[in-house]
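The chain below stands alone, shown as structure tokens; this is the form predicted on its own.
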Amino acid sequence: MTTTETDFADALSGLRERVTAPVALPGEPEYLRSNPWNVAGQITPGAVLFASTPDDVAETVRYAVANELKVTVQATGHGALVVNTDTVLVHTGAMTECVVDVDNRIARVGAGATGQHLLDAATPHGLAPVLGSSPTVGVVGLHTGGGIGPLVRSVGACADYVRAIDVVVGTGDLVRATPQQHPDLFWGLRGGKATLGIVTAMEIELLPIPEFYGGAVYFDGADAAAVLHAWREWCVGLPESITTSVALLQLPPLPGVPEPLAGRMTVAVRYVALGDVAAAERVLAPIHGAATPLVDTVGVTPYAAIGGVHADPVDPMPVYENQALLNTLSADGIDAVLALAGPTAQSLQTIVEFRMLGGALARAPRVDSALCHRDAAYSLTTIGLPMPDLAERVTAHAHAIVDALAPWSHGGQFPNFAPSTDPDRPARVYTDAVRQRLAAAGDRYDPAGVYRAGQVVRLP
């Protein structure tokens, strides 16, 4: 059959009928759930199916292979891009199931849990889950995109701790991957984000990190050439125990933007130390030299509150993203973003942000994975506000900005960073045998081609 509006249409009502959770179409008032958090995002499916069993998901990609259709997957729309009418969205919001093993230091997380729901199950316990900048964002996609947290350095990225995966597969089998059980699936979850099948769970290893001395420095805008400078020398030769990075922001007024920080630019110095405290605030002791700080949050702190770090905004909100990986940081480096970013730039980027790389996620894992690039030395990202009469401004000003830093570009991207429909954008994330090994394993495990939407990488 090929399907036609008339077709999808009938399609759908029948799949109402082949499962338990509730489908909701174009127009009805349950369709709006599927809206994601970053609502720039063109989330317009022919049917959004809201997940809360594994069962859900494995019905409706085989009522998609027996009725050609497409299907994709949102927790919380972090990373959203485009959803047509031709598509399913498994959503799996209500599937936050977050258990903890504590004697083996291991939690299963269901495909809808946040980082917040895995932060309150493990942190009672002295433990710690390997995390992104937010805990407002869903662990699975996290983790299937490689994750880089506030403590890449320290401890390597968010996957590299995954033990367990259980995905349905494109023939609407549910599957259990390990590193003994489907080697290959195992290898191509982590970090090939959704090109091999939805995830419903996982199982993560924690960590005994029940605080670090961390927090960020903010400073007034005027300061940025100064603190960027001294931040880029001071990071040389810093030990892995430490991940650090710092932001031009430009907060708007909301509730919950500190008052000294809102409405004007300012810059953070973010910073994560595991181990000796007194030997933490000896290192960070020149950034506090740097300029005269409006705020400090830097001190001993409570792993549940890793989120305080980069305090990346929680409400939903229209976003464009764009990232460059480096090589190396140069004096003229921070001086060609200051031109384009800085405090008299007039610049249209809420965030501008250089993270030190390196330490531990430049090491090859336990267990091989499909993240690439973990050589790159420092990455910069881009975050703007695309309101539609400033869009296309802020999306050209973002590739301004990392067009800047060609001379020292690594040429990569990581898969969490800077979604895009970009045709080209899959070079940039993988390398081209892992380009190559990724879509031969979609093309086997999803023979049906069910899961050619979002995120997926396939060869023409």
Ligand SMILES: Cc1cc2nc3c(=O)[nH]c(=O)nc-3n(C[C@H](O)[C@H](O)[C@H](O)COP(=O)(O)OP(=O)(O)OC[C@H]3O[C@@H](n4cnc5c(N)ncnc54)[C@H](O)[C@@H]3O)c2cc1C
Contents of the next structure:
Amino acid sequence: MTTTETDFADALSGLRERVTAPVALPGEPEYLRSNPWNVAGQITPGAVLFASTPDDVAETVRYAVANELKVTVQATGHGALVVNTDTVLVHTGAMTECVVDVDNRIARVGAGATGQHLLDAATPHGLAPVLGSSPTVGVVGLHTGGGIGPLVRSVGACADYVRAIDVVVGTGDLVRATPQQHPDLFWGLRGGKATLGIVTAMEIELLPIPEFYGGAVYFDGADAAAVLHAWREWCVGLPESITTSVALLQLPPLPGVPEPLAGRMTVAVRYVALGDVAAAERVLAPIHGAATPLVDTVGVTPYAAIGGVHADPVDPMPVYENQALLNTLSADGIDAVLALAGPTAQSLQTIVEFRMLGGALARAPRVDSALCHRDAAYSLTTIGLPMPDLAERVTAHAHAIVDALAPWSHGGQFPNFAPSTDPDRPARVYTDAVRQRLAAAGDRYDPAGVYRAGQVVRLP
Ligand SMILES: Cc1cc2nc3c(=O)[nH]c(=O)nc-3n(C[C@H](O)[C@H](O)[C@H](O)COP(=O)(O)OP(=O)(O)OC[C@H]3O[C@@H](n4cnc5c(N)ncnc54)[C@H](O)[C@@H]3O)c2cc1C
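Given the form predicted on its own above, produce the structure of the same protein in the form predicted in complex with the named molecule.
Below: every chain and molecule of the assembly, starting with the one above.
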């Protein structure tokens, strides 16, 4: 080891003596508790700090600043990050606090809480958190990336409902950010991921939505062209009380995957309608006529079961995601995707989905945030399983699908769907103005650059 490497190793092992929370070093059994949900992530930190309190996070950051270490954060590990040995990973998985103030419709959510924790706390009171498609995702990770979910057209992005944020900034200070207190932090933490600090808790407005009319209609993959084209035409003029997506699925025959959907290509039209049930049933009718459904889960559904609409995978797996935001969805665009990912294409993707955007997402939120590209009309997202022998082909195939949509592309990507490893990620995810503002705020709140690891936006 060189002197620098020795100093660095000493600093990492010294962390244990200086902080009260448990620390695990490489080779120790506890270190494996930081294995991410998304096992495609390359998580090999120099040390893992298992935080239970905001003070644990603050102490770690102060120690890292003093010893020139870098710090990043992980809750569930859905994010497919690369974390190297020069970085301390703050693991927030134990910080699962979810306290609901029913009268004011606000939930206070710890950094490690998942969507399921929040659903469990809020829905018994008839209150709904605005979440993404999968309740296994971390609430803070979702919201710091904007959060685009199965109600997005009706209610907007998840981040639009954040009311206050407690965050440890790069000096190790614990700061409360609201529209009035540290407004630049409040702006940048909603869309800017971990650029401005490690969030220890968020206060989130809940909506009075005890149930919705929705679910998914599944068709045989052989009907993909008929269903996708019917869906595209049907979307034109849909009211914003309805949010919908359509996905080409190749689900493996695993426990939990219903038999008619396993081991073959199927097509799912997802549908969530708020308001009048009879009207919502009438609007959906043309989709039932697009082909013969294999499975139909649409009905009046308690909000607690919102995760069933997309029925995303629950168990840890490797995932490579890519995305194209679109200005428009044309029949030629559908055909371009079918040529690469349709029933005769031998697609390497597990999920290829179009989500209809617009509605409330396209309007400016009550308080401005760093989430960009709210004007995109549709998103196309690919999800593939980069198993070791297939990884390069899965990734290349995902890129080919995104590239095939270039004529209709908006050019941007949302923070939660852009590949973490793409060096052009900041330029795709943020406008130039937002990128500059985030980077300048990063320099102010993290002058030592302790957070220069993971999904952060800084200028070189
Ligand atoms: C199956 C699946 C379905 C998904 N569905 C949706 C969806 O419908 N809508 C959507 O918008 N996204 C969706 N995502 C993307 C998901 O929201 C992001 O990957 C999110 O960052 C995951 O957060 P996490 O905490 O679970 O994961 P982690 O890997 O633990 O965290 C990922 C990143 O979130 C940020 N982060 C986490 N904790 C903190 C913290 N305490 N302070 C600051 N930053 C933090 C950091 O940048 C971190 O690198 C999906 C992902 C998967 C795998």
